[in-house]
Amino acid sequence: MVYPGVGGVDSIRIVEESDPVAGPGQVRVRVHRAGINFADLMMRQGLYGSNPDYPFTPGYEAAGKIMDVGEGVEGLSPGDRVLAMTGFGGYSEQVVLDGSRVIPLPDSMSFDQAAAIPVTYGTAYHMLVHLGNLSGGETVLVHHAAGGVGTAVAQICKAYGTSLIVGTASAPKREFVESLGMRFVDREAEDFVEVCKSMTGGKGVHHAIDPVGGSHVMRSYKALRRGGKLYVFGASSAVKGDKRSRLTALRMWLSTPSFDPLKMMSSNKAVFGVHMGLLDDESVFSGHLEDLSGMLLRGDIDPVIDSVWRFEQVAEAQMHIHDRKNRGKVLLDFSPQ
């Protein structure tokens, strides 16, 4: 799959190129399940800011079995089941990358289950968990929470044995974000900065997560408590439809506050902005891909997938996306036929 240039969902290509080759510490990973994330669909449209030039393929994450290893290469080989963290290019039935970037699966994994766990847990645990030092007990916000983090948050938040989880999404997602455990807030007819209070006897939530942007960003920050910790990682505000509006982009950007470092002192306050695919430190993702697992393992998270759809099919899937249809992981499915 390419992206050619800024467009809607009708300017993705798909291509044939020649089968890539493993050089020296690579692997070929012939791609079963890749992953769809909204940060796919701001990079089609020109807002995410850090996606290569154009023309490129997207893709962060991708599940499947290794083909053949370079020179270098040890303890991997041909056949090997494997998650692979391509950063970019995911979206191909073959993909080639640093040996190091590929991390074998367990039998009783699903490439369904490996290509929903980076993007989407790693963010979540990221956020609650490594910087927000998540503890039992205790209360947390989450918007559009019937989306993969959404529900990546739900899980890992019942693993650590908090008190409330309040989600605010869309009227027709009521009953499927209960049944993730989950105080549903009708983002439409509801305010949640007053359900969170009420809810928690006028202090405010422990932690609130927003990929909304822009205004919606200072009422997250007022739906917490002293102390509280707020995570941005996201600007779907910024996005109407599956064509760029630059209007739209501009509101959100406008729109977007500034914090006062003495006021958030007063109140004790902290804003952490996130965004995964910028960390440095690949040593601290890698050790969250390794908790993940456990969980998974253990039973304590199992990852909710929404649908999966042929690769030929990916404008209708990110489309299911834009519409905000999807409840959980959208993935792509790659496999031979």
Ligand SMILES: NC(=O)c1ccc[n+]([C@@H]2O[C@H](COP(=O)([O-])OP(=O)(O)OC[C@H]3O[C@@H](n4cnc5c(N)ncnc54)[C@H](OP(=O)(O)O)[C@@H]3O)[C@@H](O)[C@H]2O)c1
Second form
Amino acid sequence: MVYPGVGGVDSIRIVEESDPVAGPGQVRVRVHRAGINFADLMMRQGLYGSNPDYPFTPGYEAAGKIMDVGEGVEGLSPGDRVLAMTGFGGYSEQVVLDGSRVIPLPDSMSFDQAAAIPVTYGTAYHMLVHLGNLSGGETVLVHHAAGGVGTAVAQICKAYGTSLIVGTASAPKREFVESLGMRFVDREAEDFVEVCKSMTGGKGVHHAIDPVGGSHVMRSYKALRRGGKLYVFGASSAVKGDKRSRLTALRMWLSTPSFDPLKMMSSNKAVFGVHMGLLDDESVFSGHLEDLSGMLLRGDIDPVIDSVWRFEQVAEAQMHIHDRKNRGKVLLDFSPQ
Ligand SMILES: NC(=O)c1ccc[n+]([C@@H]2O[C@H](COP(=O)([O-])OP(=O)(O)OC[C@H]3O[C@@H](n4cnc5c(N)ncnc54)[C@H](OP(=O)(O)O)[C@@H]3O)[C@@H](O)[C@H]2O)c1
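Okay, that one was the form predicted on its own. Can I see the form predicted together with the ligand too?
Let us now look at the entire complex, which starts with that chain.
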């Protein structure tokens, strides 16, 4: 699947190419499931900033079976079920990548679960556990609470014994968000800063997770208690429908606040900028995946799969996210038929 250039969902092309070959140190994987992330939508609109030049194939994560291994690869064999950390290129029937970027799957882990974990849970875990040192009894604010990252945040928080998760989303998702143990906030009708304050005796929350960008970031900062931590990791307010709107993106950019370190000092608040695709040390992320795999096997987490779409339906699948209909993770099915 290829993004030929900036465009709407109708710009995505399905192309036939010759089979890739695994070189030294590489493996070739037959993809069964690929994860769709919000970032894929932003890349298609030219709003992402750190994707390859067009044309390119998106897809950070995939799960499937090893077809063959290149010279020098040890511990992996054809037929092994694996998670493939593709970086890009996951929206494909076959991918070739370094052997170090695949992780063998336990028998009990399905391809759906595997493809749903890396970006959403990896990001949530990185922010709350790795950077935030999340501990029992703490309080958390999360936006897009019903989405891929949002559902991961809810499960990780529950596993760590947080006492309150405030989750914002659009109105039809109330029941779903509440079923995940969060205090639902209708993002159009309620003031989440007020809710965070009133539910914490006026103090505010320990952690606020903001993927919205723009002026929303300052509201999330205000929802924090003294000593609280804000994680800025997205800019969804730059997106308006499936076609790029330069004006919407510009508005988001111009309204994003700057922080004064002296003011932050006096409130002991911290602001983290997080981009998992640009981590320098890959071992940090593999450590997260190992911990998350343990949590999954213990039953602490279990990805919520919104839907699985045959790969030919990629435009509908991405539109489903643009239309804010997803509750959990959206996957593409590339399995042989
Ligand atoms: N920095 C990183 O490394 C990193 C990694 C992973 C994800 N992220 C960011 O985290 C956010 C969530 O990612 P995700 O992949 O889990 O996606 P997701 O939450 O499943 O995304 C879809 C949901 O986002 C909400 N939304 C808010 N603004 C929207 C808009 N302009 N258009 C469409 N939907 C919008 C909608 O729900 P409601 O309106 O009901 O809330 C929609 O259902 C994204 O902003 C993404 O870029 C960043």
